[in-house]
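Quick heads-up: it's one chain on its own, the form predicted alone, in structure tokens.
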Amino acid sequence: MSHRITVAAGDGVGPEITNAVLRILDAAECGLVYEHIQVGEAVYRSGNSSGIPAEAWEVLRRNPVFLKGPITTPQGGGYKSLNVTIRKTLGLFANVRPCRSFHPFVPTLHPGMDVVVVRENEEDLYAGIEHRQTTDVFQCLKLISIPGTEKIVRYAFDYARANGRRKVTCLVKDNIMKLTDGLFADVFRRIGVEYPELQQEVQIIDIGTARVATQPDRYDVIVTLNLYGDIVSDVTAELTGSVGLAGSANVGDRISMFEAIHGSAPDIAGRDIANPSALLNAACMMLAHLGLAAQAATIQNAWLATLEDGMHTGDIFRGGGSEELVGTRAFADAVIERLGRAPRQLQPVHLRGGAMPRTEYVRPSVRRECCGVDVFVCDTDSTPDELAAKLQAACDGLLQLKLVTNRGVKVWPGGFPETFCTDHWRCRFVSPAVEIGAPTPNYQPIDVAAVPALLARLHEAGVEAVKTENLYLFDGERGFTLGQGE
């Protein structure tokens, strides 16, 4: 049987190690069929700022798979990441990136270290959500949703559970960031009951980061969102000895894309001497996700016994553990020559193939009530209390002032002069049968109306707004955070 994939070369060194990759799948009788598109910078180049033309759309949405090798961005404004457009238009929500230790023949601090970072992939603050609201202020939107919340948690259990792992670490921020990390970890948690098998643990991200770096032993899958994971995976690939070696899964419902986890390199290109492992990793792992677990297996193994010859392209050649210097088209050649071999001292690979299995998001039935609104005002001439007897005198009844918060921290009523204030305030307003001050806040719902009307009143009292957030009660629960001090 065979599998139509699409290939693009990529940019700088990627044509040579996209080539040497191919060679390697075709002498392993992997039954591929290629079809070729081209992306990155020459189309950029030629007018397109986001590095893919129309027509290879066409392509990628008909091959279940996508083998890319490195593009090359230009730098300069207007010009869109290809990596973002493709796996936020083709929905590849989870960036999948294992990462090894090969010790002796990779240099490394930790040479018992495996570990597979599962991030995810479309959300979070790489929703690339950002304004300037003030002359002080800027902003950038964390979006995090149960559904891709629900879908990346998931895919990491089955991750685990079919490639026979024994514990899965969800790294968030949920002591600050309750309702954004904290549904995360909610998440995590609940799917966990289902997968009672697996060690489970919650960890703060900052300290699981460290821990990483210092005891990557205490992990084995690591799920957590698109930052931290972005960051946590390229600390996990260096601890390896080599960012040159680790591939990368960006995996969808309908298609996934493989790739070498490091850039173009233009400056080492057309040299020979490019390193085709990240990339040859990244296709197993391709091969794995198609169901050809076999043939993946039989190259990685290959792989593996060509480190343990000592044949070792530039960027991990050391003295010692090394055999012969290699360039890129040689140490393919090596590979293919030990296809049907094991390593006789690192741990030969045994996988297991096919997609992860999926699960529909059911949109619960939830009560939804307006119960206030946050009104983000620019001012650069009141003190606090000035500010809220203008906002208290424009409202007049129609809602009431309850805080007053300058970058998050409340400044009315009873702020501190201590306290630096920019020209951003959030102003909090709600029902005025709210009691103010009460121990618990006692949020109740309002005629959503009453907000339109209270902007209105605060533009003729002269105060300028720049952004409102909806406050909202689902099934009686608050829908967003208390303010410092409420």
Ligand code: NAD
Contents of the next structure:
Amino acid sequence: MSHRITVAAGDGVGPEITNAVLRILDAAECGLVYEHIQVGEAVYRSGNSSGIPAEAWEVLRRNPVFLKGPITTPQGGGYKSLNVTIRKTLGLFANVRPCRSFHPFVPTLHPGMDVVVVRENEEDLYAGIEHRQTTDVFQCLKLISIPGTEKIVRYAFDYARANGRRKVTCLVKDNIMKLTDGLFADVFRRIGVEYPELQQEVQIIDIGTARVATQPDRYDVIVTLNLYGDIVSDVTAELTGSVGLAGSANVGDRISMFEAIHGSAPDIAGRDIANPSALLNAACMMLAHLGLAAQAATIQNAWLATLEDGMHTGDIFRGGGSEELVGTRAFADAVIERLGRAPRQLQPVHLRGGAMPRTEYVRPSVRRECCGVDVFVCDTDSTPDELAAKLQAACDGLLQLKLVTNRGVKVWPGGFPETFCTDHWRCRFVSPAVEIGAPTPNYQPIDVAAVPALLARLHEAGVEAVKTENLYLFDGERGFTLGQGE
Ligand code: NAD
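Got the form predicted alone; any chance of the form predicted in complex with this ligand too?
Time for the whole complex; same chain goes first.
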């Protein structure tokens, strides 16, 4: 059975390494049919700011997988990152980056390292929703959804199970971001119950990243949010010894994209010296994804044997394990010659493939009731007390001013003069609490129409609202954090 796949050679070293990889895939008789598309620098320069022509989208949407060479994103000129566009448009929700050491053949500080980072690929700060709200303050919205989190967490557990891994670590900052990162950790714990054979732990991202960098052997599969995953996966890739080695998968429900983690390396392009290993490893992940796990293992074992024989490209050619300095083409020839061989010292690869099981998201039925509003106000002149007096004058019986914060710190009632204030104030209006002074205020639902009515009165009072955020109760539970000092 043949598989039709989309291929883009990419820019810089892209055509050289893609050619090397396709030759190896053909020699291993993987039964692939290639549909080539042109995306990237030439398309950007032709005036298409997305870097992807319409006819390329048709091919991308037709085939289940896309093998992509690295792309040069031209600096300036408003060009959009083609990677981000493809990930979001095609719903490639999981970024999977295995990072393994090849000691003693590739020098590394961590000889036993074998970590897979599963990064959420569509949400978080990468939604790119940013605003400048006042002269002083800029905002970037962090959006985390239940279905997005369930999907990535389940994928990480399924990946660990399918690939014989022992442990999954979730990295979050839920001590600070209690709702967004808290959701990620909660979903991890809830879904983790279904995978009792796997060790599981939740770590705070800062100490987690420090430990990944110093003791990577403690980790196996890591699952984390988009931004943290971006950073942690670069740390793990760098720790293995060369950016020229690691491949990555961008997995979606229908379509998946496979690529090297490195860029187009314009400094060495056209010289037949680039290491094709990263794209080759990505191609092996692609084969496993297509259910061609045996072919993937054959190629990876031949590749490991090539490394062991000391046939090394310039980026990994050093004293010790290196015997012969080879170029891109000669390296590919060396891998082809070793097809069918297993490595002697490095752990042979047994990839298990096939698509991961999918579960449909069922939106829970939840009672959602408005109980107040945070109004973000631009005010350059007032003290906190003066601002609060203006706001209180605009209140009615339904919504009362509860507190004012500046950059999250309470400045009214009872702020400190030492607190530095910008021109951006968060003013919380809530329904009257039943138990005044209770440790957790007991908010009461109100008609959401009270919010625009309040905004109209604030406007009449000369208060400028730059943004509002309704406060909701979900089955009676707060869907918002308390203000500092509230
Ligand atoms: P880069 O990864 O291209 O290069 C960094 C360094 O690593 C360079 O010294 C390069 O020579 C070396 N290197 C990279 N790949 C190598 C290989 N296969 N063999 C040997 N050495 C290799 O990063 P950069 O220079 O910051 O970016 C160059 C271009 O690539 C930029 O336009 C950037 O936007 C783009 N980029 C694309 C992707 C992608 O398509 N996924 C990822 C990162 C960067």
